[in-house]
Every structure is written in structure tokens, then in C-alpha cells.
Amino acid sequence: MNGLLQNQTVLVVGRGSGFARAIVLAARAAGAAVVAAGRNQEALKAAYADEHEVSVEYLDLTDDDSIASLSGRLGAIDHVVSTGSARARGRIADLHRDEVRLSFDTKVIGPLMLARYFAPRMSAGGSFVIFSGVAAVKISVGTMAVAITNAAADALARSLALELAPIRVNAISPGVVDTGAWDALGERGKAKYFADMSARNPVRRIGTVGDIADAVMFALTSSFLTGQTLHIDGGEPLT
């Protein structure tokens, strides 16, 4: 991977852990100058305190002014990766409008606004990577809001790929990955869930953040790939 992003600048939107951190480190290893952006600057600064080639900026995917402001501060940029999400889980009786709206605002409208403000600052070789998720293709009770948000993100990637061409736009659709998102289940609950998923998945394991970072690097560096959703899910929809 060394040198594939040499002399390029990559903006990674998200937290200082999980997918975002793995992507930041992979992009740095590929030679990119990386900007890590999110709402909690202090947490980001702490996460990348030892990464001297990673700069930290403020950005709120639900606030157009913050997106426009960051695009003005950064100027020319090569790639943008948005990992942000705000999941609205539960059956329909448990869902509230504000939660569903925030899910769309963070994972669909936010990346759309990133494209609006950053695409004009990209060269023809630039690209966007946004995040979808396995719930879009494996429907189950209790994840409806997550599913429709992810399906909208898939449609957004295809739509942007056509409108922004030759700038490339792709989506990553992770399956079950240990990012900390499942910690609310408790240690025993999470271990049982992961064991069950590993037993059912064709690859017989759950995903790692490295699996997802590798897919993002492929999307960033594959100049003939656009308008696609890469399903990095261990074959989960087949079960």
C-alpha cells in the first residue's frame, strides 16, 4: 500500500476510533496527508497525538456551515471519506422521528453536503467514499431505520458518481465488525452475538476494522471504480 496516495490529501470524517481511525492510519501508510475531522476535536487530538502527519479539524455532518467552513480552510483536496452514523434501532413502535431524521442527516444528507462543498475543490482524479451497511440488503425486524438509511446511502453513491463524474464516488457496506458499536450488549452478550454471527457467516468470523480500511483504500486508489457499493460483510446476506 506504500506510496499509492503519495502527495495526496485525504479527509476522513468520523471519530478517533473504529473505522475512521483504521482508515486514517491506512491512508497515512499509503503516503497521504490526512485530515481527521469530527465534532469532538479534543477526542480526535488525543487519538492522533502521536500521529504527527495527521491534522485535526472540526466538522459536524448535520451543520452545513461547518462543512462549508472546512472546505474553505482546506482548499484543494483529493479524497473525502465519511464514516459518520447515528443509528436509530428498534421496532417501528420504538422509533421516533428525531432519531430517524438524525440517522438520515448524518449518513445521507451530511455526505451529500460534503460532495456539494468539496467536489469543486477536487481534481478529476478525486473521489468520495461514503458508508452504507449490511442492513440495507439483509432486512430484519428491529433494524428498519438503519436499513432505509443505508439503502439511501447506496443510492446516493450511485447518483453522485453520475453527477460528479469524472470524480469517483463509492460506498462501503460493512457487515458485523467489532468497532465498539456492540459494547452495549455487555461482554457476555457481545461474545455470544459474535459467536453466533461467526458460526453463520460463510467466512466463519466477524469483520475487523482492518478489513474495512483495506476496502476503503481499494476504493480510493482504484481509478476505474465508481458508483459501486463494496459489500465487506463476510457473506452475511447469504445466510
Ligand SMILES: NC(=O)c1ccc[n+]([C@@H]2O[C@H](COP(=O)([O-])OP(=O)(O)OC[C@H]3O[C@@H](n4cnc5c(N)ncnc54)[C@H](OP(=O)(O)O)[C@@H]3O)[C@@H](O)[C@H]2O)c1
Contents of the next structure:
Amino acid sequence: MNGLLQNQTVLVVGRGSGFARAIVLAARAAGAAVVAAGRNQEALKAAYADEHEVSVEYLDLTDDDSIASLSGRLGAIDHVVSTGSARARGRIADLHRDEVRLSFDTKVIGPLMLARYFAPRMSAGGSFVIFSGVAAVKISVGTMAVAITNAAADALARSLALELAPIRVNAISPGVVDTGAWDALGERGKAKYFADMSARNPVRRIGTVGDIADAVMFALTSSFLTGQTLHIDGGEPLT
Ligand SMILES: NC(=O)c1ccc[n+]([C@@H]2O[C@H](COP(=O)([O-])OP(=O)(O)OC[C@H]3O[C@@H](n4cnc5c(N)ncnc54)[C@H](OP(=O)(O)O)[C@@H]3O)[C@@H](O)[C@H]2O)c1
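Now show the form predicted together with the named molecule, given that the preceding structure was the form predicted on its own.
Everything in the complex follows now, all chains and molecules, and the chain you saw is the first one.
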């Protein structure tokens, strides 16, 4: 335990696995009390059954009542990390308005509403970390809706950093990491995609959840950092 988040409370929104879980465990290791919030209470409780300093709460990023209700229940909080996403992959012909809207609702409007309801309860030393993604800067056919969602999340981080100051707001833009987010490709498809990406990336590998949790810890604890997107992507946009 390095103690950098000692006596601080961190709210992590998302699922009980993937980046969210790595961030919860890293925040605990840094001494924070952690609230893990998301839609699937059973999965979250199971994920943190052995973590006595992690409490589980309900929150749906598309439901303002659930956000307002949790902010009321928690009271004072130091940091909020939002990892939730509902990505709409596909070419134009595959994209439906509802899916694109849900992508924005979850990754952009949801975090905006987290800021609206939680910032008034945060101290001047508090911060938000929201999630963007490499698709915003590495444009490719088939990921347009993901790209525009992530670009909006980057703009949101800068906008909130100014309006909520001195509360700090930053975004993390991960590259490809095997969190389960790519399972739709199937085992063989995933293996091929990761091998291709590893060969192309300047760092010659895909990312790990630890790479991303380290960046989140840096953003939470760097008191001179705000309005930034940290690109933790192995250099993928250079290729
Ligand atoms: N993994 C990657 O390679 C990669 C690359 C670039 C960017 N990212 C970004 O990094 C973040 C985390 O990625 P990840 O791979 O760990 O997870 P992910 O596969 O993107 O899953 C995010 C989770 O968000 C939860 N969620 C969806 N809608 C929600 C809502 N309305 N309210 C609350 N939670 C909701 C879902 O969990 P439940 O079903 O349990 O609610 C979902 O499993 C995301 O923003 C993602 O877009 C990931």
C-alpha cells in the first residue's frame, strides 16, 4: 500500500472486471476507501466479496435518478472514475440511431451527469477521470461511432476541467486491451487481432489492465494535471 489515496474515497463506475476492477484494486492498494458502482449488483458483489474496504452500489449511467440518488447516499467523495461504455461498432450501414445514442449516453452524457451531481459534494482537491479511447485518434472504417463518442469524451474532460476548477478532470484513452471487450470477435478472431496489433504497435504488444490502472492512479494523484487526455495506447495512432 503506497498511501497516496489514504483517507480518500474513490467511486469507480463500471463492471466488476476489466479496467474497473483493476482500478478498484489499485485505489485500495493506494489506501482509498472504494465504492464500486454499476448496474449489475450481483456481479459487483461477487467481484469484491473478499475486499472488505470496497462497498457496492447501484448506478446506471443512463439514469439521472440513480446518479442523484447515489450522490445523496454517499455524501462527500474525493474522486470519481467512470469506465462504463456501450460501444456501437460497425460500418455506417450497421449503425442504428439507438445504439449510437446509447454509446454517447453512457460515455459522455453519463459522466457529465456524474459531474453535475457529484462535483458539488467534492473538495477542491477532488478529481474526475473519464474514459475515451484510441479510436478517437486512430480513425478507421468500422469504428466511427466509437471514434465520435471518444472524441466527445475528450472534449468533455477539457470542458469540465475549466468549469469545475479547481476540481481536476482528465480522460484516459486506452489502446487495445483484452478485458473481454473484444470477445465478440471469437477466440480465433481475437487472437489474430491481438497478434496483428502487437506486431504493428511501436511497443510490440497490446495493453494490460495494469497499464491503464497505473495511468488512472497517476491522474488521480497528480495535482498539477487537468484537462488532459492520457494516451495509453502503445503508440497505435503512429502506425
Ligand atoms: N478494452 C479496450 O481495449 C478498450 C480500448 C479503448 C477504450 N476502452 C474504454 O475503456 C473503458 C473500460 O473498458 P473495459 O474494456 O474495461 O470495459 P467494457 O467492455 O467497455 O465494459 C464497460 C462496462 O460498462 C458497463 N456499463 C454499460 N452501460 C452502463 C451503464 N448505463 N451504467 C453503468 N455501467 C454500464 C457494462 O457492465 P455491466 O453490463 O455489468 O453494467 C460494461 O461491461 C470503456 O469506456 C471502454 O470504451 C477500452
